[in-house]
Structures are given as C-alpha cells and as structure tokens.
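Shown next as structure tokens: one chain only, the form predicted alone.
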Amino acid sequence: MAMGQRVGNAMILSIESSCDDSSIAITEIVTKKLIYHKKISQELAHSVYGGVVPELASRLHAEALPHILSECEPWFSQLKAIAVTNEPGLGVTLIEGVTMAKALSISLGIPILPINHLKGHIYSLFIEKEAIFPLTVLLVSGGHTQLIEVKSYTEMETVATTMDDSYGESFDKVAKMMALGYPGGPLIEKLAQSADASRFAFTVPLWQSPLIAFSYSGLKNQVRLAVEANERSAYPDIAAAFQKTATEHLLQKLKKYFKSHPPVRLAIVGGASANLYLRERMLELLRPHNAELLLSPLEYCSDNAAMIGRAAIEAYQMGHSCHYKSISVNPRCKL
C-alpha cells in the first residue's frame, strides 16, 4: 500500500495534457484532499523551438503518462471516475490524455468526466479548499487572456478576452526574438530584474480605445523593433520595459471595467500569473479598492492534474460524467 492512501475513500484520478505538461493527479471527492499529484515538463525539449512543437508534444505524452499511471495502481480500487481535460488546447496533445482516460474508464468501469482546461485554471484557486464565489477572474496563459465573471462552476462568464496575441503568450514571443529560450515568461521575468524599464517607451495597447478588451500584436511589433536595432546589451531594459507596458495594459482595462463593475474579489490565474511584477501591480490596483487578491500557489500556476481534480470534484457532485463513447475533443473550445 503506498504512503498516504486511506482505505475506503472515494477518490478521482484526473490527466492533464492539453499543451506540454504530462500530469496526473488523485484527489478525495470529500475531503478535497490531493493524495497523489506529479507532473513531467517538456520545457528542455521544446526549448530549442523557442516554442511547443505539437506533434513532439504529444509523442512525449504518449511516454511520459503510462509512466505516472504505473505509481496510481494503488488507488485504481478507490476511484470513482476518470477527470481529464478534453478542451482547449492542441488537439494532438488532448487526444493523449482523452485516449488514456478512455483506457482506464474501460478497464475499471468507471465513468469519465470531461474538464474545460480553462476552469481547471480558475479551481487551481482552491486546491485542498472550499470554492469562494462570486469572484472577478484574470487568467493569463500562453494560450489566453480573459476576464470573467464567476459564480459558479457552471456560470461562468468572459466579458473581456484578447484580439490577437495572448499576455503569456507575448512573453514567450519576445523571449523568442532575443534567443533566451522556452517557456519565455520567467526568462524575461528574470532580464528584466534591476533593468531601466524606462529606457525604452513603449506605447500601451488600446490605451485611447474604450473597449474592455486586450491586445499584444502592436506592442510585440515594438519590441521586435528595439530587438533589431539594438545591442544585446540592451535586452535588460528591453524586457523590463515590455513587462512593465504589457502589465500597464492589464492594469488600465481592469481600472475602466472596474469603475462599472467595483471588484470584491480578483483572483489571477494562469501560467502567466506566477510573475511576481503582475502580482505586485494588481496589489497596487486593488489597494483603493480594499478588495481581495486570489493567487493560486506558484506549483499550481501552469497546466496541472491537480487542478482539474478539483474541478471534476464540482463536476461529479453535479453528475456531469459521460460513457466512455460520448467524450469528445474540442481544441478551440473556450467557457
């Protein structure tokens, strides 16, 4: 019997492989509790592309999940139902994690419940805890950026998202255009630490526009600009000003969508939200305000099992599983 296991709980095992992580998580339905959780990055691998390669993204699930499956044995006569995130996300990647859930919810006769990846990122709020709701939303990923208004796990609504590229997703491309490497948010976190980020005056997206609404082609069209016609000398003050700008940009539609809807509660989610520069400025932003900030763990920020285990536990109370035949992958799929 492995370490930790309790005899006689009901318990779901939750997959997660909508991008470039491989992860598996346990989780008690009653006591919200995470019994197992473990997650293999493909960061190194993808590092040399400067960014994810879908099909060697899902050749490294199609490894790296039987690998983590194999230590769950223990708990397989505890499970109640397979959770696995079957929207959005590369569709090469999701079918991964979809197929290996269908596996097991034959082999076990158990049903299957099918996660929005997106609320998995809103629930990584409350691992081991009890949901608090209603609740402001910003989630910042590589993949999106969205506001959203939630009240509960099934209403959900976005009322801002982006046009074009994504807060995380700017990261990783100026990240790119320096040659730092992947995954760029942390890369360019960590350039930008004691740098002039006011060297280099970039201008803030959408800043005249009274739109609640983001966007990051213009400003990553400037920083590829400085980019050439620098010095590597001068990529510190180039992230610096990129990160303080593309933060800027948050902060000001928040402070227009705030004047009609006063926040309570702001949480940030996402892989983006573990930068300590969009923590501290949304502090600054709330402090007028005296609302609270909702931060996730920084383990718990990026793609991860153990957050849509917490999610399938709202989903399987409600009695939202499926036969193994009826799941489906939707790549595009948003809230």
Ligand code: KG4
The other form holds:
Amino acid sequence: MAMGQRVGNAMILSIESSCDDSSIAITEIVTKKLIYHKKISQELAHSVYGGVVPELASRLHAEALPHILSECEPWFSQLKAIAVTNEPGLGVTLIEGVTMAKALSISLGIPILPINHLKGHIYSLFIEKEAIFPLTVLLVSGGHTQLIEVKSYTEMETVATTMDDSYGESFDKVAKMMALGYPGGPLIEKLAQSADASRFAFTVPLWQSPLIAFSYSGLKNQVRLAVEANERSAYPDIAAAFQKTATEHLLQKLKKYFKSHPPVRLAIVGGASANLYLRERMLELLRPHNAELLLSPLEYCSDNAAMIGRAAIEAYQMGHSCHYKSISVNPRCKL
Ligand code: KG4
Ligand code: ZN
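Just the form predicted alone so far, so send over the form predicted in complex with the ligand.
Every component of the complex follows; first up is the chain already shown.
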C-alpha cells in the first residue's frame, strides 16, 4: 500500500447486466461509500416490443458497458476485486458483464466476486449502511416474486415463490395488452391513479388455497378478457382493478404466513417495490403487528450495480473471491 493511503480506499468495481440495465459502480470496502455509480437503461429500445428482447439487450450491453467503464479508470489502482452478477438472469446478457469482469480481472491482476442478483436486491436496502438481520423479504421484480427469510449473507431461505408469472411481469403483460409500452409497472401505476378500482372485479389468485405461494397467470387472463371487451376509455379502471387485485394477492398470502411467523421487520425489494400503492398497503398490513417496513431508496429498487457492489463487500470479506477461470454463468439459479 502506498504511504499515507487509507485502508478505506480499497474499492470494488461491480457490474450488473442480468436483464436490460447496463450498470457499473465503485464502492469503498471499509466505509461502504458509493464512489461512482452509473446505469444506462434500455427501456426505450425494448418498449416497442412490449418486453425485453434478449439478443437486443445483449448487443446494447456490449455498447454501453465499455462506455461506462471508460469513466472508471481513475480508480483502477484502488480496486481489490471485480464483482459481477453471474446469476440469475438472461444468459445472453449475464455473459456480457461476466466477460467484462474476466477481462478486468486479467488486466488488473485482481480476483472476481460472483454475485447473485437476488442477494443484490436484498442489499439494495443497505447501500452505504450496515445490514440489519434477521429480516423477512418480499422480493417483487420482473423475474421473481419470492418471500425470503434472511439471517445473513449466506443464510437465506425462500419460503414462498410464484407458480408462474411474477408480480412485476404481470404489470408488463397488462401494459402490453393495453399497448402502453415497457416497463409496464410505472405505466400501469400511473394509469391507475385516480381511476375507479371497483368498477371491475377480478378474482384474487389462490384466495381459497391454503398454499403460501403466488400465481399471476389466471389474473392476467381475467384482465385480457376485460381489455378485449371494453373501449380504451375503460383502461384506467381496468388498470386500477388489476393493481388492487395483484397487490391484494400478495397481502393475503403474507397475512396467512404471518399467522405462523409474526413479522418483526419486513422489507420489500426489487423493481416493483417502487410501487407506491403496494408500499401503502404493506404499511397498513404491518401496522397491527408493530413491525418495521424497510424499503430501498426509489433509485435503487430496479436493477443497478450499486446493490451488487454493496452485496460484494460481504462476499469479499467472507473470502468468496474466485479466479476468472472458475466463474460460471447460471441463468436459472435462484438464491
Ligand atoms: O428488479 P427489476 O429492475 O428487474 C428484474 O430483476 O426483473 O424489476 C423490473 C420489474 C418490471 O417488471 C417492472 O414493470 C416492475 O419491476 N416495476 C413495477 C414498478 N416499477 C417497476 N411494477 C409495479 N409498479 C411499479 N411502480
Ligand atoms: Zn432485478
């Protein structure tokens, strides 16, 4: 170490490319300070297709990541490891980030930290902060709807998951039916504002089932029928009824789960955790339990490299670094 250089200056560069956001961050290991963070989102490019086109996403990462990386050179000498999302996600986009991580690892002579994207979402709660556990986490994103009990970085147990589509994905599909664009979450949430959520009555998925699990394919079909049977002017009311039912489903299952596992601290993470209606309804659900609700700042709810960098600090301190030859890409891996 150079004379006078603080230990806190040791940094990790993190890369995220699991779906349609190209992002790089630099985080100080000891202080957890976020030194640099940039994200180039591809939303506009995919919007015309109503969803992410993997090959297009891959090509756009190949353009955007080197562009962002060129701004990170001033910190190269302080880097101790390169963190990269290697699971789960789209195979053709994960490989873009992993290939860049390998090239950096070879050229800078430092190891790689493979990071699970879902752990990254959980650590989006703790950017520039100490982590607090134990924690019950509801992860709602485009790819996942999961209830997870988290005791530490290495002790995470999925206690409920979706049987088909995810919460965020169902917003994307409803937005596509209405030809609103992509991503559907913010578009549906906006359309539903000040609309009448009671004009259309959709059945809450699995409401009679004792299972603690999620399902959105049936609700999606109910919405499709309503969209097909009505004029555009009814779309705001359909969007509001859909958002209410989709969220009610999460709440009903959580309520059931809380009977055997009373909540102390619950967090909502993932892109769809930005939904303000969901946040409000969750606060109502937790009030009688006197439980705390943890949320990530809005800018870190959707995919970003800052959360990967924050998770990577834990991985680094636990010695999870690996040689560039041994990192694998696992598109389907869960937690
Ligand atoms: O976490 P994320 O950026 O990517 C994945 O890991 O999947 O989540 C993206 C998902 C998309 O499905 C998007 O429609 C949804 O999060 N989303 C929302 C909202 N903002 C984003 N869903 C509902 N309401 C929102 N406000
Ligand atoms: Zn994500």
